[in-house]
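Only one chain comes next, encoded as structure tokens, the form predicted on its own.
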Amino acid sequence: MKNSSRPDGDYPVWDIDPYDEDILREPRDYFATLRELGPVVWIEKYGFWAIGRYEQVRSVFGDWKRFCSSRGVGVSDFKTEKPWRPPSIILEVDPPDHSRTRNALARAMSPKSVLSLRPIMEQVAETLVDRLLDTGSFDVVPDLAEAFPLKVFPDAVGLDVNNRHNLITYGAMVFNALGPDNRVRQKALANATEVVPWIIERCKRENLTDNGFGAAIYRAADEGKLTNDEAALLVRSLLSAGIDTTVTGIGNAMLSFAHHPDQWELLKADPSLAKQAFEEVLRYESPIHSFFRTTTEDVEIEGVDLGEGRKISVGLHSANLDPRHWVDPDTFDILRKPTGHMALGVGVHGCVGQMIARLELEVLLTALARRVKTIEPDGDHVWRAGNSLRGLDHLPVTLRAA
């Protein structure tokens, strides 16, 4: 990354590796001590800024005329530097433009056609945690949350493929590569040849079939609000965004649950609860801990003067953390309403997918909380090392039938 020299003034300077394995899996120490030393601290490693409190991350997200995502959200400047794939058009993008593709995208998954979809995620939920409950012991990565929304979600969009796992594989690549070139982030692009062609391939309006959100897209492009080019790209965003996030909310739940049996009692009551229970989730275990966005102009927080040009790293996980804002906020209660939590971002680059993963969730849970009497770990869980999402590579548990 360029222009990462120290810029002159009186902040806190912190020699420490955000990207360092040991962190990425465990980073709540990581921010609590980003959020104790400053408003804004000095990546001395990287030559990045970084935030962790809740007032700042929610302004900084909240104001994309200073702090551009069009540069790229990761630690790379496209100002300066090639990304590894043609930008997003959705995430990597700016108004006017941005607003143009996001009406596009917005449009094709309104929420009458999101909500359509409850009867067929309802039966396929049923049907998985029956399933489960048969086996008794199991992996929730393989066998809960990369199944369920690998099942409903490329359906939704109109892929009628075999390989489905592909979708994973380039969903580690897009939020992965968001980060510097560590080790993570090779493993993660050393499939690259062989899983981009085929996503890309996957993106074309022949391969997709005439009723899901893929042909929704591509008939704005008929009536000319996009081109055909632009609706590949966002069939692409959603191909990118749209499993890997839920992976993780997934296998997060699941994880939060299993370790606050309490809380899996007080859903089983009130299965009603499941929306309210994920949002808590969202906020307690973030999936996306962090993002980043690029200075547009001499820009200063809380006094101190970050300059034109530098990268911001967003923590939003450690903002749905911050002792400053949440009552209690190392403690995991579905009875919270955590309005205003960080994790699906805020502003003109929200999650435009936010509706179905919520639907994709609730229904999820409601099945569980209504078939499954408890969530027993079954052996320790191993978190995965990501360059931006925090999820889990494995959760053995052992669920009971109520």
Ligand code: 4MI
Given for the second form:
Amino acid sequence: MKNSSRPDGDYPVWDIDPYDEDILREPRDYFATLRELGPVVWIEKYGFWAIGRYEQVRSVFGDWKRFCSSRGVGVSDFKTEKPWRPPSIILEVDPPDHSRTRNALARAMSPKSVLSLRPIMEQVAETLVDRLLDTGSFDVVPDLAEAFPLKVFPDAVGLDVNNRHNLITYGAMVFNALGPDNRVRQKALANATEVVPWIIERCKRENLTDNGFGAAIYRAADEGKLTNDEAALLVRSLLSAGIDTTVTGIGNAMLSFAHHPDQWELLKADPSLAKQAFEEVLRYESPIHSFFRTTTEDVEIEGVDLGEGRKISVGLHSANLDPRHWVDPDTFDILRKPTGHMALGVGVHGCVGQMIARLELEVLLTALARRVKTIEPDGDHVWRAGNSLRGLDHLPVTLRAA
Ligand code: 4MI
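Form predicted on its own done; form predicted together with 4-methylsulfanylbenzoic acid now:
Now the complete complex, all chains and molecules, led by this one.
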């Protein structure tokens, strides 16, 4: 790694591996210490900066000029290292290039087209929850968290395929590739030769139905706003970002409620709280623990000179647990209304799919709240070590019908 020698100055230097698999599985203690050490901390093992306090996380994400995405949003610097795939033309790019692709994607996923999905999502959610109640005991991760997005999201994009689990495998590649060259990354990328060609094929116009988000992206190409190659890459972005994130969100929501039955009682008593309850899940068990930015000039944070071309690990989950910003951050409270949480980012790169993600979770939590009396853990849950995502490998539960 180039440019990883320590910059001059007075700042906390921490000899820790944030990508230790135990920390990845449960990063709360790591983040608490990171926030305590200072507003910006040097991680010696990898030669990057790390920030975990709400205020700095928010301001770095709000300043794309000085903290860019075009050098990658992971550990690796695209300026000096070759990315594992052609970079995303929306995630891994800065304005002004970013503005055109972002606008095209935002338009393809307009509020109107997103909201039109509600009836079908409701039907899928109700059928799925009824089936799971018949089963009684099951593992949330495959049977609910993966099952629901794998049904509704590819349909919404316009994918017409059977082996949908490839989408989960590809998501794991995308998110784990953002970490250092550890075992987690290597295991995920070992699937590349099999899954990448399949994904590329799915992104072609002729393999998409004519009524989904995919077709809407290609219409922007027909209008001259994108090239056809760009349209294919934006469909790839949907397939990269649209599944594992919501899978993680559903698993983390179910874990939160399984461990806080009082909060489940509140939601059951008033299922219209589903929307705000999911915001609290996003804050309390954020699906993405961290993303990177790269400094584009000599920048300073709270008196520390970071230097140009430096990577910064931005702790999104950490910001959402910062006691400098939140009252009782370690309390899961669905009545809290955690406006300003950082789980979906903020600024020009703020999650473009957030309406769909929120709709999926609102619909699913509503269906559950109307039908499920209790969510009981049925054995130990298992966290998955992820280089960017914080999600579960297993969550065995027993549901009882209301
Ligand atoms: C925030 S998650 C994410 C967003 C975009 C892409 C991947 C992941 C992409 O490939 O554009």
